[in-house]
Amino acid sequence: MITVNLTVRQAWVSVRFLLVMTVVLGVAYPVALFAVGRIVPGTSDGSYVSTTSGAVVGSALIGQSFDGAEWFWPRPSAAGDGYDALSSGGTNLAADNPDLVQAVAERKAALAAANGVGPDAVPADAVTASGSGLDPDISPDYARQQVARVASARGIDPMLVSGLVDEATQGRLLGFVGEPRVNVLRLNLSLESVG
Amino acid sequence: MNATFGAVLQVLVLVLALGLVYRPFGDYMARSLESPRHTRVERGIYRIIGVDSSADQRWSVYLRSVLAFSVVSVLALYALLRLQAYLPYSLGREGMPSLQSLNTAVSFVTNTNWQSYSGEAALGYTAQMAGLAVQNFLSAAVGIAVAVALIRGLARTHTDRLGNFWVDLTRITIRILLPVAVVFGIVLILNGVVQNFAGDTTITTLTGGTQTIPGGPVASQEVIKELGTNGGGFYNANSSHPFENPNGLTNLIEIFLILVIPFSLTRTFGRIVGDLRQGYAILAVMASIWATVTGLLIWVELNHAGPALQLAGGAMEGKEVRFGVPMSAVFASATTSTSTGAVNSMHDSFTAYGGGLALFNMTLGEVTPGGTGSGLYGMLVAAIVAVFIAGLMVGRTPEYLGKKIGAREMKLVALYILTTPTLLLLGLGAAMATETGRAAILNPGPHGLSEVFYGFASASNNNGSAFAGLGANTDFYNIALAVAMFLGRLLPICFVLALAGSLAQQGKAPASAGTLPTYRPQFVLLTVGVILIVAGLTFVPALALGPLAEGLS
């Protein structure tokens, strides 16, 4: 009887503790961080970017689909039908899965042809899907490879496009943190401004 | 600078940062736990919950508090998930199905954070914030509390009292977890992790298509997800999602947060038992295995073996450009050597040996450095096995920190060590023997076995990461993995607290010429050996059929 009473008492303490902590950790804490986040509303809202005319065209952190020769292309995406931000995720295909081998081979051949480079020059990030399916970046190598195609499709000077790629390339923080990358949405946005 | 050299520098910075905070943070945790004074906030909490903060508990009462709190938490979280449609900020998401709710509730209460749902599709903000994130704090605090009870068992003499669970839980939450979470939550927000209540925003893309982008109170959950070695992502893609982990710096910070409490607790241990060298020895065991596996994981991923990755020219499948291959490997090692289970890249698409090393990390029992608290108590159990074996060799009754390791203690230790392998291998066997178990496998060949092996290793060790190709949202897996998580968490806690009670009652035997010094390199080596041999004997057959078979073919 004493044991049962003790257990019931501990359960009752548990209920009250959980309620108190839900108020502190489940409401007050996230709301307080939300309030602090208002110092940098753009960032805490999702780093949305707009055209020069002010139209919001997406988030700098969330990749989006670009088809057509006049755009820089992002990586293959396994999120829904491609860059579906409501179903993030990777393919989860194994390194020895025949489906993945075939997909990589096909992408490699298609990109080599479209960008006019040798198949061996196509970088790994161009032919593999990211973990999130929303990777906003591509490698600087892959961006440079697309310059000639984009310039010719737009009928503009490749040097101009190449300059935009250089501007859009982010190096490693302090020279060693993270990897060099090119944000595809920002790069394509900058293309719009030069025509 | 190439990627490998950059990664080496990042790992050095990580180790340096962990080293810098080790002493002050470890000592701070010890002071927080052992201080006789209560703050005003804490006294207020004790009044509300009706607890006498000066009443120390016997091990059986401490255990009863842990069990009662765990069961109440599972029931409350289950109800919250089932009823989320009626809560504010539900974003129109339906209540979660029954078995999936059970699986998720057990998962978050046991510090596992296995997820058979997709966050952005299945959950509203209240369920995430007031349900899952609260358990991210509290389940981590429970782990630390149990570890502290075991430390007190070793430190105290001639007593049956191990401290008060409610006082420990409150202090760990209020003094340790919450302040660190606030500071680093702000750092994450400044770097682009979102923190809003905006719901889903639909925009017209640059090419004229539409894209719906989710929002959410992500930063507040992200930081405790890593700090509490929980691992449950706000979004399906977890820490590979740019809103959870936007750049190389946040990636490094998140890895730091995963490792900081498990490593620093060894200082807390040394401080409370009154011999810092004992804590350094335990740290050396943890760090040597962690560093070795991390180095190997970077190396095999950079080698990108496997036909698809060879053809692609790099192991970038399932990895993000901003992190690159080496820092994805470091994250994978950190998350599986602790009981975190957050991922910044998809382990299912790693090389055979890379995924195998992540799996190997979990089969060591999550002690290198392991989860918040659970890593330390698991490691102390391994240390007791080491002194027992050493005692057998020289024919003396083994002692650890002056406490005799007798028949009762060794029985409890043996039960502890047998629990997770039993759950893992029974679950794996049951899944492979049934049609419904095998139907969930995505990839063909040995890798398919690895997916199921990984799932049960993750659940029974309370890790929570996955070879996510496994379609685990079925009745079979929701139930089987919930059982593995529940027993894999609470049975070891029962044995640890019983052990703590039994140690606390003893006096302290003075060290003699025959006592094995448990702070010397020979003891560190012996304990490393014990961990590798116990895991090796248990899991080599299964590892050979999965990742090794894939890697060698």
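As the structure is a prediction and not an experimental result, all values here were calculated from the model. Here, rigid core means the biggest group of C-alpha atoms that superpose within 1.5 Å across both forms. Numbering follows the first chain given and starts at 1. Compared with the form predicted alone:
Relative to the superposed core, residue 26 undergoes a C-alpha shift of no less than 2 Å between the two forms. Put simply, the small part of the chain turns as a rigid block by 43° against the big part between the two forms, using C-alpha fits.
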Given for the second form:
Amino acid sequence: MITVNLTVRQAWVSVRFLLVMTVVLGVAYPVALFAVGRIVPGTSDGSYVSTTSGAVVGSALIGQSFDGAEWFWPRPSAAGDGYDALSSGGTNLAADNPDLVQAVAERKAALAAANGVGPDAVPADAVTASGSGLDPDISPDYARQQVARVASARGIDPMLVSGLVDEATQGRLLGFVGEPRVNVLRLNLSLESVG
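Swap state to the form predicted alone from the form predicted together with its partner chain:
Shown below: the chain alone.
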């Protein structure tokens, strides 16, 4: 008799626990996450970036290609045919892989010639893809290296373009997490707004 009562009591405790956890984790937690996603700006709708007229031109979280000397260029992409969000991924090549070494050397030579610097001055993020292949940011060094080319192609003052880079540079998160970075899409939008 004691064993039956104990078993029934333990079963009732288990059922109550199951019901409480179902409500907490199956209802309250998802509703709370949904509410935070709707209340905090830029957290749930893809971090869209829009022009001043309101047209969506991309996401602040996914890089995209910019062609032409009048634009700041992003990091190389290894995602599909380039910045394909459905094919996110790096090259998975070792640092001493001959194909990667050759690709980096070719990129370095091309960027050095385009930006008027020596090959040794080209930053690493300018010639290597990120782990996702979709990195929307570049280093401030790489952005500053492109200032002269972009200003010349647009026929505007390099100091103005340099100021845009400074304004677009984001510091470390909380002052110590990550590295300073520049979002290429946002920088190019601000560049477009000045001419």
